[in-house]
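In C-alpha cells, one chain follows: the form predicted on its own.
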Amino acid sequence: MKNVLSKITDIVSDPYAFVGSVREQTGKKVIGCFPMHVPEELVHAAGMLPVVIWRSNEAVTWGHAHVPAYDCGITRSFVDDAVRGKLPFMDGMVFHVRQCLQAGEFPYIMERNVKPAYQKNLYLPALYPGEAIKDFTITELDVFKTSLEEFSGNKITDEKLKESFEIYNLNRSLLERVYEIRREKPEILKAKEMMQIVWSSMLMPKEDHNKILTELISKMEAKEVIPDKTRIRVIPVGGLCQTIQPDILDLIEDLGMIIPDDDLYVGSRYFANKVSLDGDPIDALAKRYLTKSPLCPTKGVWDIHWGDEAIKKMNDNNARGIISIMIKYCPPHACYYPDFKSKMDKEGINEIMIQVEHEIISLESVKTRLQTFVEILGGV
C-alpha cells in the first residue's frame, strides 16, 4: 500500500512533467479541462487525453500582469503557468464559462496572451426547471463534440463514447470503493493522501488509474488498522475547483481531528454520479450534468439546500462538526456561504469556516481557529 501511494505522490508532485511524459509516450494530444463540469468523456472518446486544469504550487509572478489580484488561486496560477511557458504539452483547453465570473474571463485572457491550438468555451446552463434547459445542454454538448472531432480528426461515434463511459464509470466506482473503506476505517489514509488519490485521477489516463486503484483497494481491504476513538470526526466542505493546501489538511489531523469523508471537489464531488449507458450518449452526459446532487453553487440550484447535504454526510459518518474550506475570491462559495452558515446555526451544527488563498496563508491564525473549534467540539 505504501508503494502504491508513493507512485501517486510522485505523479501529483510534478503534474507538468507527468502529463508531458504521457503525451510523449502515447502521442495523444492533451486537452486541459477547466474544473468542474467539462465532460472529459467526450475528449477521451476523440482519442485525446483530458486532464483537469490544476493550481500551481508556486507563487504567481508574471501572471500579475495579465489577471487581477482578486481572482482565485487556480485562475491566477494557471495564467501564470501559461505566460511563463510551463504548459507546452497542452494542445488545447476547454473552459466552462458560466460557472463563475472568473471562469468567464479566463479564456479571453488565455486567447489574448497564449492561445492554444484548440480552445473551446463551453456554456452549460444553470439548473432551472423546464425542458429548455435540457435541450440547451444537449445542443451545447453536441457543438463541443463536433469541435473535438474537427480538432482531433477522429469521429466520436456512439460506440466510442459508451466505451469511454464504461472506463470513467469504473474509475468512479473504484474511487467510491476507496471512500467506502476510508469511511469504515478512516485511520487508513491521511487526508492529503486521499486528495492525492483523487487528483491523480484528474491527471492520468483513466485506464492506468483504474489499475492503480484496483491494486490500492486490494491493499486497503487487507490492511488492519487500530481505531482511534479519541479523534474527533469532522467533514470538510467546499474547496471548489482546486486542491487544498496539504498543510491545512495535516493541521486538521494534528489537532486531534480525523476526516472519514468529505464534500470537496478534489474529493468526493469529482466522481459523484455515473453516466448512464442506456439511450443516446449525449443525452446521458446532459443528464449527469443536470443532476442536482451533490449540490454545487456554480450550477445555480435554488430548490435544495447545500446545508442539508452536508448535515446528512456528517450524520452518516458520526461526525461532530463541519469545516467549511472557502477558496479566497471564490464568488459562488462566498455567495452561498451566508445561507449555509445560517442553516448550520439553525440546526445546531458545529461549523467553522477556514478561508485559504493561493500564495500566503497564516497557518498560525488557521491553527488558532481550529484549536478553538476542537475545544467547542469537546476534544480538549
Contents of the next structure:
Amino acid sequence: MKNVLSKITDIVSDPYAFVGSVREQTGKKVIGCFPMHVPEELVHAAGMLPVVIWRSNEAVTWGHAHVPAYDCGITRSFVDDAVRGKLPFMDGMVFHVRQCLQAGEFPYIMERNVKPAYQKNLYLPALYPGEAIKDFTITELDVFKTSLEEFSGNKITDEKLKESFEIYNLNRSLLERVYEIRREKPEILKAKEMMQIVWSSMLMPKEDHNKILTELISKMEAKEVIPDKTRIRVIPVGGLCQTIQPDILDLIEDLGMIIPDDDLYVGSRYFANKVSLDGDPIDALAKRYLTKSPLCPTKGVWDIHWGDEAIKKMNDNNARGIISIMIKYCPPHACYYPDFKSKMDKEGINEIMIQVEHEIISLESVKTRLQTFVEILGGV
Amino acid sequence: MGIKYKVNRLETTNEIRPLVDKHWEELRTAKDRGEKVAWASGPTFIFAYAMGMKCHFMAGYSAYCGGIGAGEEVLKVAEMTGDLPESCSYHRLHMGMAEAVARDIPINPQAILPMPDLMVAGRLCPEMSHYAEGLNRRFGIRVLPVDLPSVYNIEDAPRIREFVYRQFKETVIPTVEDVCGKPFDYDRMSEILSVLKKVATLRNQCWEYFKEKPSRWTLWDYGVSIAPVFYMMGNPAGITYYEKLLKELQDRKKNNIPAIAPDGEKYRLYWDGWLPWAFLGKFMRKFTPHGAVCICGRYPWEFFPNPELIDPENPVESWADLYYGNGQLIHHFSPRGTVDLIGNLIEDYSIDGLLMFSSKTCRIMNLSQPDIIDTLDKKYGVPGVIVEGDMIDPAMISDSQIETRLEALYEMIDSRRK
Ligand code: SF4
Ligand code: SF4
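Switch from the form predicted on its own to the form predicted in complex with its partner chain and give that structure.
Below, the chain from earlier opens the complete complex, with every other chain and molecule after it.
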C-alpha cells in the first residue's frame, strides 16, 4: 500500500512535472478542463489527455495583475500559474463559463496572455425544468465534440466514446470501492491521502489510474486495521473545485475526529454517477450532467436539498457531525450556505463551517473552532 | 488655487422621484387591490408586466433601496439571519427584506415589498439562481426559472438565442398564464415595447448631449433617470419625462450651460460596472472638485441602446433578439464585448479615462477588468484604474482607496496631455 500511496504523493506534489512528462511520453495533447463539470470523456475519446485544472500550493503573485483578491483560490491560482508560464504543457483549456461568475474570468485572460492552441467555453445550463434545457445540453455537448474533433484531427465515433465511458466508469467504480473500504475501516487512509488519490485521478491517464487503483484496492482489502472506537466520525461537505489544504484535513484528524466518507469535489463528488452505455452516447453524457445528486450549487437545483443529502451521508456513515468546508469567495456555496445551515439547525445536526483560503489561513483560529466542535460532539 | 467646480443640477431630474415612488407604492399596495405580484431577475419582468402583474426587478429594487438609504439596515437583517457578508449584496438585500417581513424585524417601511406569487428567475448570472432557490426554500415561493447565458463568443449567440426563445415560449408564457389564470397578453407586451421604443429613442437623443464638450449632463443624472427604460417600462409617463429632459438639454446647449460649472469638465470619464446606487453622492463629491465627470458607462448603456431594433409587432421574438440577436446586449457582459463597447464609447464620447468599478460581491462586470484596461490603453491611449467597492454595502467601500485611485487616474490623464 505504501508504494502505491507514495507514487500518488509524487504525482500530486508536482502535477506540473507529472502532466508534462505524460505529454512527452505519450505524445498526446493535454487539455486542461476547469473543474467541475467539463465532460472529460469527450476529450479522451478525441485521443487527447484531459486533466482537471488544479490549485497550486504557491502564493498568487502575477495573477493579481489580472484578477482581484476577492476571487476564489483556484481562480486566482490558476490564472497565476497560467500568466507565469507554468502551464506550457496545456495544449488546450476548456471552461464551463456558466458554473459561476468567476469562471468567466478565464476566457479573455487566457486568449490574451496565454494563447493556448485550443480554448473552448461551454455554456452548460442550470438544471431547470423543460425540454429546452435537455436539448440545449445536448447541443452544447455536440458543439464541444465537433470542436475537439477539429482540434485533434480525430473523429469521435460512438464506439470510441463508449470505450472512453467504459474506462471512466471503471475508474468511478474503483474509486467507489476505495471509498467503500474506507467506510468499513476508516483508519486505513488519512483524509489527505484519500484526497490525493482522487486528485491523482484528475491528473493521470485514466487507464493508468485504473491500474494503480486496482493494486491499491487489493492491498487495502488485505490490510487489517484496528478500529479506533474513540474517534468521532464526521463528514466534510463542500470544497468546490479545489483541493483542501492537507494541514486542515490533518487538523481534523489530530483533534480526534475521523472521516469515513465525504461530500467534497476532490472527493466523492468527482466520481459520482456513471455514464450510461446504452443508447446515444451524447444523450448519455447529457443525462449524467443533468443528474441532480450529488447536489451542486453551481447547477441551479432547488427541488432537492443539499442539507438532506449531507444528513443522509452522515447517517449512512454513523457520523456525528458535518464540517462544511467553504472556499472563501465561492459565491455558489456562500449563497446556499444559510439554507444549508438552517436545515442543520432545524434537524438538530451538529455542523460547523470553516472557510478556507488559497493563502494559508491561521490554522490557530480553525483549530479553536474545530476544538469547540469536537467538544460539542462529545469528544475530548 | 484652481478652478472651483460645481455641478449644475438639472431641473427635470427632480420629477423622477415622484414617478419612482409611485411605482414602488403601487407594488407595495398591489395585494390590497387583489393584484398578483411577481419578483424578477434578469430581463424577464416584461412577461409579468404583460400579464398586468405588479413586479419588481432585483437590480431595480436594489437601486431603489440604496437610493432611499435603506440598504444598510436591510443588509444587517440578512447577516443576522445567516447570510455571509461576501455574498452578492443584491441577494442579501432580498433575503434580508423577506426575513425582516417574516420575522417582524422593523426596517424602513418603504423598503418592504409584498411577497410574490411568482419569482420569474432569469439566470443571467449563475448566482441569480440563488435568490430564487432561497426564496423557494425559505418561503415556499413558486419559481419560474429561465437560464439566460451570457455569451462570450458572439458566434455562439444564435444557438443560445434559440435556447432562450424556446424557454420563453415553452416555460415562461405557460407558467405566467397558469399563475394569472388567463392567456398570455401579447398585445400588452407589444404596447410595453412600443412605449419603450419611444422612450429609448428620446433617451438616445439625450445621450447626444453627453458627446458635447462640455457635456450638458452627467452619467449620474442619467442614473437617476433610468427607471423609464428599466422597471417603469411601458409607462407612458416615461415619454413625458424624457421629452422634458431633452428640452432642458436643448436649452442648456442654446444657453451654453455645461453640466459642470463654471466652464465645463476637465476630465471626461467612462464608468464601468454597476452604478454604486447607495454611494452616488459620495462619488460625485470626489469627482466634482477635480472637474471630473462620468458621461457614459456599460451598465446604464445596457438598457436598449438600439431602440430601432425593438419590434413591437413580434414582442417575444424581439425580446430574445434584443439580447441575443442583433441587439447583442448580452455580449456586453463578456470581456470581448466589453472591449468593443468601451472602444466605441471612448471614440463617440471623447473619453479621457476609464474608471472601472469592481464590486467585491458581484463579479458580473468585473471580469478581466485589468486586461480590458490594458487592451484599451494600448489601442486608444486612454488610461484606466480600478476602484473596488460595492453597490450597496458600506462595509465594502474605502474612501481613501477611491481617492488614491482617482488621483492616480487624473495624474495619468494630465501626464498624457503634456
Ligand atoms: S470554487 Fe466556487 S467560485 Fe471558485 S470557480 Fe469553483 S464554483 Fe466558482
Ligand atoms: S452577483 Fe451580481 S449579477 Fe449576480 S445576482 Fe448578484 S448582483 Fe446580480
